[in-house]
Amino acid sequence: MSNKRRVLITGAAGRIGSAVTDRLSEQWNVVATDVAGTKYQDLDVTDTEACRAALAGVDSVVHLAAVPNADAEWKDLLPANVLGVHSVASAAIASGVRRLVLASSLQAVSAYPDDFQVRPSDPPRPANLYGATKAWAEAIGSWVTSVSPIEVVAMRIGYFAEKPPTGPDVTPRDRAAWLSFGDCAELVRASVEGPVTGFTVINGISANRYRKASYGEPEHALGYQPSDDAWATP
């Protein structure tokens, strides 16, 4: 019998999920799930009973499933980004998992001024409905820790891309928020394995020399060690 940590990942076929699932499968016994029609185990995150069944015997849950579009309309965001977060969190409580890791976003704090370096302790301040759904995910995480012994980490994921963003439409703010594929896998690893008490918010960016979001005590405490720099990577 494998003694690897059993971790369920939702949204495993998505951009972030597909980039981290294979990397983390080397360390964990990963239960990769997504919607029907993908190569992964079918799981509708809006179905609480299905989520509860999928979480049986799981140590941790990494909830990545979402509509990842900052311009999406409410009708498109509601099922996965709002109802889905509640379903997965409710199932986690019922199943008694050790840790729940939620994919928040720097979009949850995108209304802060451009020259303001956002800290994990800064409250959500979204500038769009997508960011508001990520603020909802953080609120759900706080709720989980108030009604259960589950440890919760909300990752405010930055500009996720294989290489630093470039082009005429890319702003310095975008580049300063870059999160590489490798560092994202490291972020998820630390969020599952690092020491946590209650509810914790961390900023998910690479080791950029200029940063839109701070890299400080919460990230150090979890043992998150990013290695890529948007100004050093070709």
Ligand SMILES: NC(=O)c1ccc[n+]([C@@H]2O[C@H](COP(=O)([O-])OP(=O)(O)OC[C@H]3O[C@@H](n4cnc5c(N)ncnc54)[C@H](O)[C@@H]3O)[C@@H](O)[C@H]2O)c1
Given for the second form:
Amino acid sequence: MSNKRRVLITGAAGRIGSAVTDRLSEQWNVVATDVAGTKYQDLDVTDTEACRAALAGVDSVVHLAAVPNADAEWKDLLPANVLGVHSVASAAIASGVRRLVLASSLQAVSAYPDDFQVRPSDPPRPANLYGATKAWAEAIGSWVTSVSPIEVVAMRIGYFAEKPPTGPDVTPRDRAAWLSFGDCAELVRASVEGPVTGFTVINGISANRYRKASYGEPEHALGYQPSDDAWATP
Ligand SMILES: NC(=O)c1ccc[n+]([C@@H]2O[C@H](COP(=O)([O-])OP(=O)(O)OC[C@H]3O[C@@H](n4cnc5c(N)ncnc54)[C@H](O)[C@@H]3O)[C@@H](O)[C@H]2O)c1
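If the structure you just shared is the form predicted on its own, then what does the corresponding form predicted together with the named molecule look like?
Once more the chain from above appears, this time first in line as the rest of the complex follows.
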């Protein structure tokens, strides 16, 4: 039997899930899940009983499943982004996993002024309903650490893309939020493996020379070491 860490990923068929799952499968025993109809194990995150069964014997959960759309309507956000994060968190508590890693977003803090570099210690201040559901995910993370010994890391993910964003509609601030594929895998690795106490929020952007959000104590403590710079990547 493998003694690799067993890590369950929700939403593994998505853009981030598919970019990080293969990279992390070398070091972990990854259980990749998504809704029915993908090549991964079926797991609807709104089904608490199914989540609980799936989490048996799991070391860590990386919860990515969501509707990741800043323009989405409430009815589309409610199942995965609101009910789903509660289901996964409740199942994590019932199953006694060691760590729960939640995909939050810089959209959770998008109402701060444009000239303010958001720190991981700044509280959520969303400007759209999607960002509000990510603030909810962070609130659920705090709740989990108050009622269980589970360690929780909420990753405020920036602009995830293979290459830095370009084009007439892209602002320097979008570019300053870039998170490369490789750095995203490093972010998830550090979020699962790095030392934390209780509930921790981290910013998930690459090593951009201009950064929309700052790195602080939590990223350093976790050992997150990004290597890509949006201004040095063609
Ligand atoms: N892509 C980005 O730039 C970005 C930025 C910030 C945060 N995030 C967050 O990262 C996570 C992953 O984003 P992504 O870009 O890969 O999204 P995506 O839409 O590409 O993937 C999301 C996955 O979740 C799955 N899913 C949806 N509802 C589900 C349910 N009820 N049960 C199980 N699976 C379900 C979908 O099938 C899909 O495969 C999301 O939580 C998103 O909010 C993404």
